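Quick heads-up: it's one chain on its own, the form predicted on its own, in structure tokens.
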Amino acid sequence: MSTELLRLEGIDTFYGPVQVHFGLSLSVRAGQIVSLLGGNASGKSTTMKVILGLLRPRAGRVSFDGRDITGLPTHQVIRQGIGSVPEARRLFGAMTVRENLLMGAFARSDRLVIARDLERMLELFPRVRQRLENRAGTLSGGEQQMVAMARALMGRPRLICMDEPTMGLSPLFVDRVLELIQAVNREGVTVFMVEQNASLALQIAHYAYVLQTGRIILQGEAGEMARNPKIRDAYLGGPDAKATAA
């Protein structure tokens, strides 16, 4: 069994007086793709903010590889070995694709190795190579997602956190992004992805959690979750989907 890489324990998070998480606990094992599923306003993206140090929980603990990283500023979290592919990509639109990729290695000083890693990214993402000197803001949504993934990998993370990686993409790019997530995982990078589209997430995940109004209500192996009637009805278009949604 793989070792635990990331753990959230008893997380309570607030935006002002509004509580978002209620004793949230989950873990991610090294080498896995773990998906956090849930609808709008369930607290998924807030979970990412807590992990990445963008929001400090009022209670609870975040640990990475056994070290407490709760409340560390984001740049220190990144240096611990956690990469981020944020929702809506958030590239530097006026900068070239090459410049965006090199920004992913901002915390590194090993220039020769950075150059080799850049070439490795271009091999993994050949579409990115074709756009290397283009301004990032001129790329399609799918191309931007690839650049965001490559940028995160330039930091040599052990864990990469992805927030809604398929959002707003055409079906062609959705399939390609899912393939790339699996390829990245096969290279030894653990993936924790927040995803609203349960059907897509469960195709590639090893393990999944379902978050509802700040609480984990279901968890299990991805294959078992896909067969779970509650998941099928609520998220995969089962016979009770409309009733559940209502």
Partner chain sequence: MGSWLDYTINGLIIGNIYALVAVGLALIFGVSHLINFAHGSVYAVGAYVGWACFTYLHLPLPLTALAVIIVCGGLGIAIERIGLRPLAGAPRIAPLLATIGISLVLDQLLQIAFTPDPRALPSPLPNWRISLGGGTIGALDLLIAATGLVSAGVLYFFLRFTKLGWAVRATAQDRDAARQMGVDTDAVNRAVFAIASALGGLSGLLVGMYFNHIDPAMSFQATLKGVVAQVIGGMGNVPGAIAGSLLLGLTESYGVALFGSSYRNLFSFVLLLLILVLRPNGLFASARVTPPEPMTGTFVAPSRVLRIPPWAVGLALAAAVVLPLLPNIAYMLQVMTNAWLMAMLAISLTLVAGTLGQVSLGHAALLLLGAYASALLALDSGWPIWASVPAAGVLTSVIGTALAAPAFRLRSHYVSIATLGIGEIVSLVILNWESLTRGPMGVTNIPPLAIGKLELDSPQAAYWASLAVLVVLALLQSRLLRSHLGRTFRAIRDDDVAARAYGVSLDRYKGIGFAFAGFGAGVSGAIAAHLYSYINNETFTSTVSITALTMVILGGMGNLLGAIVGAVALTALPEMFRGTAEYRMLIYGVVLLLIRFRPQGVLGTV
Second form
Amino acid sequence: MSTELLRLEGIDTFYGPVQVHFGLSLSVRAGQIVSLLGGNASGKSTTMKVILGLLRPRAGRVSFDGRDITGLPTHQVIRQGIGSVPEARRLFGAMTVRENLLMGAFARSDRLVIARDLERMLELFPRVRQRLENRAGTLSGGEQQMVAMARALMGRPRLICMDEPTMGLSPLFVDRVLELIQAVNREGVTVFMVEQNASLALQIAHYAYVLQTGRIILQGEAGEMARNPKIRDAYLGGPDAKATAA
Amino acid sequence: MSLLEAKGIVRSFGGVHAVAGVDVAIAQGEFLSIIGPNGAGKTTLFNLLSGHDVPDRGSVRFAGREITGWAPERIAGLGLARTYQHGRVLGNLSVRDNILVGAHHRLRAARPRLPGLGALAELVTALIHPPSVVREEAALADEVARIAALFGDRLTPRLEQPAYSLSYANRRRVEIARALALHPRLLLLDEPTAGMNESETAEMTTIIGGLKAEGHTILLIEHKLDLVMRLSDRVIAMDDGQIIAEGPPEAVRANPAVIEAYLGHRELGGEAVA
Amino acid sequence: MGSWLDYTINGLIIGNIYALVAVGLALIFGVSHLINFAHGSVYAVGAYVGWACFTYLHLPLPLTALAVIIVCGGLGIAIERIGLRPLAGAPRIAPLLATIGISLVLDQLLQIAFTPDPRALPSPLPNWRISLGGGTIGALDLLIAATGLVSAGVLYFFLRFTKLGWAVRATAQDRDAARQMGVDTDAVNRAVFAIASALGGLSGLLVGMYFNHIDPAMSFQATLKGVVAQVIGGMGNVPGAIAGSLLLGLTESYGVALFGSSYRNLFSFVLLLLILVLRPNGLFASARVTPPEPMTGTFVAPSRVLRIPPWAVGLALAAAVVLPLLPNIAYMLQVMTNAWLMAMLAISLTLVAGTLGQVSLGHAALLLLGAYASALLALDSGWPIWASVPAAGVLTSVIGTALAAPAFRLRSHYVSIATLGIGEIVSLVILNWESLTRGPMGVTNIPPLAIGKLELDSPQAAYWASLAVLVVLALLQSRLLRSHLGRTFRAIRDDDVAARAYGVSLDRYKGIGFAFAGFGAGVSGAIAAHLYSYINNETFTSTVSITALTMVILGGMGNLLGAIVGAVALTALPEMFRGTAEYRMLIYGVVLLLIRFRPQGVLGTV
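Form predicted on its own done, so how does the form predicted together with the partner chain look?
The complete assembly is shown below, putting the previous chain first.
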């Protein structure tokens, strides 16, 4: 059963006089990992802002689970069952890791279940347990990424939105983060991720879109996309990397 | 001798080494590119070279002077011009004025050299507006037209428009035009094609190639390998604040460490490409 | 002389009062990055609510305090709703100006309701004092100390252990991230404004009781002191604000002990300036942290400039020139002469605040410098007026630029705070430097304007002279704006990082801008001194600075003609409606609030 969980239709957004999206449409099926690819300034992060209600599109419609959420304030979008892992993590640096995780459950009021969920997160992210009482600002980039993911999951979202989850991480952590995204997805959480590194994203995604200067120029099953040379043109820019490696 | 030479520079932010002991040298007339994943420290390195930030350790020499710790305006005076990854055009200024700001340190008639009283002389000259200043302005206006013409008809018809009204790609062009107006001895370009589509990227590649042909010394940060491969004399690959490979473009691209860190590690979509 | 212990206790008590104000400002700055200039007005409202409760309702102290908390908390919510929320996407300067506008409106409403006269606010507490070492402590002292401690404790508990408190902390650290956790950040803002304003109101009540004296003017002083305390402790840092307040209270108290009470405020502003220059992130910030940027991006709203055709400007000028030839116009001429003088100040300010992007809140100090310079040169050194006025312009230019220089390395809000402090320092130095300035007596019998033997003492002559000087200054400024300096100034305003990367030295060009602006403002002050024939250190107060800023904003930041239009409109229009001074400030406040509908001003920003 692949019902549609998130849908964007005909989105136009502007920063002042400059248009960012030109009739952007895409959809995310429940249970999948869907990746939005694109280079710098292609409008990827802005797409995330539109979904989360941080930026209001001038035209178009965002719906989640069949309900129109266009223009809803962010805190209400979150309460619909959407979790967010922002670009560059955006942890609350002066608060402890535990406080950060509990902030993730801010929209919930079931205190006992929250405590159980916290324990579950620490099982999923064992590294986080050791740093639980440290201030989040003192963590390394990889550790912060894990806390950011755990924080988003603490809200028990049905859809988790991740903005460049592998950015600035060492290769070791990149692997770990990708595995964790897959693990989270296997538990039934739908994942929508924005990524600049296409080869990474296509390894784990089911479906992918390529965004270029505010327009979707390509979409398809991740496997097929990975075989498509146009992808590399779009932002890897280089000729076929395998050939180079060989 | 190198035009620019940085030795052992280190810069950390809150315990994280953004640049961890990097040596870079660029010779007169050379085209050097820096590649690497986001967060590898490329832009931080640019900031350290151009005086926007000060290294914790290490030294930078430019045009025969030790410039470590110099303010950016002084380094600009030696002939170093740069563009910015996300763009720093002056939004409320017209395209023309943006480009003219690039020529600021070359103003002679408008900025009389009087020891101690330079600022006062500059104010008085501006109010009097003598013929020498008029001539200088006319010459600069011609030059602005010439520089804008490098970008085909992208900028010329928009010279009097405020920069905030331009498209993203045009703002990048304005930044490069502004940098050229400085008559740079060294040009630092930070992702000049970010946010451009294929045809715009190709156009920019031609323009940058033209600058190289004119003999400009260029240090480029760029993700689009195609452009890097086509133009560079030499390529440096960075990851995690360090240089992981350096050499001719083809060699760097074939370097396993570079493929691991940048082009996508593991089998790089393995069978996907095959 | 009282004992040191007395001064220490006094300093700590005053510090406690400042803390109640500063903590609120810090909370508000924390979540909204806004210096709430209306905070002092809330404090004054608190004092008056207390007075009304005691006087009319004969309520006991606890019920009075409760009433103050409720009224001021509600007022805080209203300020957030009117001043901050509608301006969410506007340039950061907009909400700052809106809070200044709200402050003007509230202060004037207080004056209209209660008259500007001071009133007594007797403490209902018993009048005993305990001897303690060499000093004594009274019941009210203990109450103030207890209120400070309890408030700090409750605040700590709230921030640490309540859900809303967590939301406040998260919002203060990263507003967007907090929203992505499901925090309703608007609700957080509202709560913070309510809490901060309740504390501020309580502080006003306690201060009123402590000095047994309240008046509407207490508002501005409270904002200033709260801001100073906050800068000492680090903007947005709540424990820092408390420590900064206590330090400020002690500094003032010891300063008064050593030099007398007229030096009280001088000490706080010198302390402010020292901190801004030496440790702009506050005493408790770690050394190499990049300073917070309360206002990134440009101050200036992008706009299409309304071009006035030259013939229209010429026509308006011709009308202005022939105006004195009309019959029965003496009063009107006086008003318009004032308008020309204000216009000189406004074009000076629009250069600094609009073109150069350094929003000065102390511009009236330049008028004072010019006025005193010309008056004293004429009276004490026997200079002819035709020489003393331009000399005053030059002196103002030099002194003003030197005084503003410490602010050159600051940005955004900090520039405004620093110039506000510098302005107060100028006024206080004039007040205290009696041998030169005649101190609180002021300077009397200043000779009228004259060129050689020709006295310009008729209303017509004064009018024409002011208009002529204005036209010359405006022409010079327009030349300056068209030169490379205009471009360079605007480059600094739009992005000083990029400007420096192209060889623009900030010190040099800010210096040139302030020097030119200082000359015009100094000449304006000098002419005013000869027209008024009497000046003192309060002839041009910070209210004049705010008025000039309102004119500049009304006309469009950086817009030369706009500044003149703004000055004429805001000087002459209230006269036409025969408004009293009270209503005039009310109009300025409303104008500042209306900017949200046209942030680029009438003629557009340049």
